[in-house]
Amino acid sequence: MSITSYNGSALIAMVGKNCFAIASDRRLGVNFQTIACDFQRIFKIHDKLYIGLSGLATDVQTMHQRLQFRHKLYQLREERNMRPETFASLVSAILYEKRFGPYFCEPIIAGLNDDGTPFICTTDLIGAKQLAKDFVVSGTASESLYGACESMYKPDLGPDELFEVISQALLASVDRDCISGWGGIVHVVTPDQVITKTLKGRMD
């Protein structure tokens, strides 16, 4: 079993009309043994920028702390928040500088630009970026997430429809992966508000 699937995870980000949604499962396990069902994989960088980290749980927490530190330094120096594209480049650079002994996590970056246009992207564990206009997925459930997203996603969805689509895609996918699931959490971000909801999933 790969070290990136040691703890299990399912992450997904989707673009709507002037909004985006990012969702993850909540299970923390060691292979097939479940340890907790309230593990955090999605982190807020600022009001319009979120990052989801799938992979090894210890590296997820380390990576989050490093990114928070670097963003706070940027805020002090520049006196503004980081743009999503800039933050994606920072994440890529941090991962690539550790390429010979990498962090075992695959991030998903989702944010809104100043003009309200959404930005999503994912990278592999050495920082190779993949940009997308519709959705990105990551984690051990990524194969079933791709299938669910491709069948359910439509462009220019509003916040409520986007929440419904991303929730159904997540819940349908984690049922097909035995090391992720146990509920989920969804953040829908619009230019003027953030809606956060938790999902109940199968607990078996």
Contents of the next structure:
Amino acid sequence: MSITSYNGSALIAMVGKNCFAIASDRRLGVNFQTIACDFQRIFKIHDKLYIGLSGLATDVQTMHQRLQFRHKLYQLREERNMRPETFASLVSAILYEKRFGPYFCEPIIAGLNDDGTPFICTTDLIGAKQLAKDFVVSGTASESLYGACESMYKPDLGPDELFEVISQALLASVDRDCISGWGGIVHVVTPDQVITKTLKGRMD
Amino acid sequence: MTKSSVIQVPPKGGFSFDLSRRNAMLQQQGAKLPKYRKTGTTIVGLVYKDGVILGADTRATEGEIVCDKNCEKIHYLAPNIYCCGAGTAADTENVTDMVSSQLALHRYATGRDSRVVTALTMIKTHLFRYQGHVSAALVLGGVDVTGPHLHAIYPHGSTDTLPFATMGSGSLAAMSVFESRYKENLTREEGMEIVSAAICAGIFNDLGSGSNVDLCIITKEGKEYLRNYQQPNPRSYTRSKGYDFMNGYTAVLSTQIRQLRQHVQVLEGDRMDEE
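What would the structure be for the form predicted in complex with the partner chain, given that what you showed me was the form predicted on its own?
What follows is the whole complex; the chain from before opens it.
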């Protein structure tokens, strides 16, 4: 048993035309027993910045609390929201601090810059940042997710088409992974609005 | 008598070992540690007539899966010093970022351009302190007032000063090219050709290296960073039509739309009476 496959997770973020989408599955399990079908893995940092965390559920929640704390402190001091690149560097630094005793979570950061261009990035569990221009994936289903995204992704999609592509990629991939799935949730963020949809998926 | 309590001090930087005990307990219970992102890699450096040429491939792996097909392995240390990194990606990035900041402060304190041996000593003392656990193998190259320099740095902190160096899983493939073709006082074009050939040898023969060739040429006039200088592996399997999903194709249970911008509505109305 691997530590990151104790709870199971699947996460994708994709870039569209002046928008981004971030999606995750909803299962929380303990090895092969499912405990919950509404577990939150994607957290809002501010209106235009979301972070998805895969891996051990306890570290997912701890990382979210620490990052929310740091961002709130930043907001109080700087009187503005953090830019996505800055936040990605913050996540990377917090994870690397624990280089020899890491948090078992692999974050995906997705945000919109002030000029509306989308930004996505992922890091491994010790903070090695990986920027991407198209999509990033994380979780126990990551190998299937890579394959599904490589074939389904197209650049410059609008919010509606991006939603369809990311949902189909997520659902196709979690169907090939026993320990993730049980529904899905997708947030599509444009400069004007955030559309959140829960997906109907296989509950097995 | 008050019970003494542990005062939480904010961390002053450096590594924190808070979770080590918990992680060791998990491993004892049989859980396997997840894989760190490594840079597999072929990285090379070569000294030519006017300076130094550094080269690297662009594949990053997580176990056996390629997680990044076009990552940057040539890191900035100073305007005249660059460093290629192999090994655990987080370690190479953080070591080079940290030394780059220290070099900048050193430049402000001394008022001089950085020297390659300064960067070398900073890196090797850091790596030796952590006894090889910070797994970064680097090829450091630059041109300073004393001339062009090239060094290879190993994860435990030992260094080699060489006219040509290769590191990473593809180092043997690259070294074979260097050993057969290197000579003193190469011209710029010859140097670039040999470095790209060495990286390509790594890309095609080593499974841990792949994708494109990045080059960085440093002379006393300045540097030239050629990102994706060669792309010998174009993608060949794109489906011409792609997938087209109709809107509304995916089954949705619930939808929530939150407006981010406030929409101001102007209503026509009577003027207010002013008294």
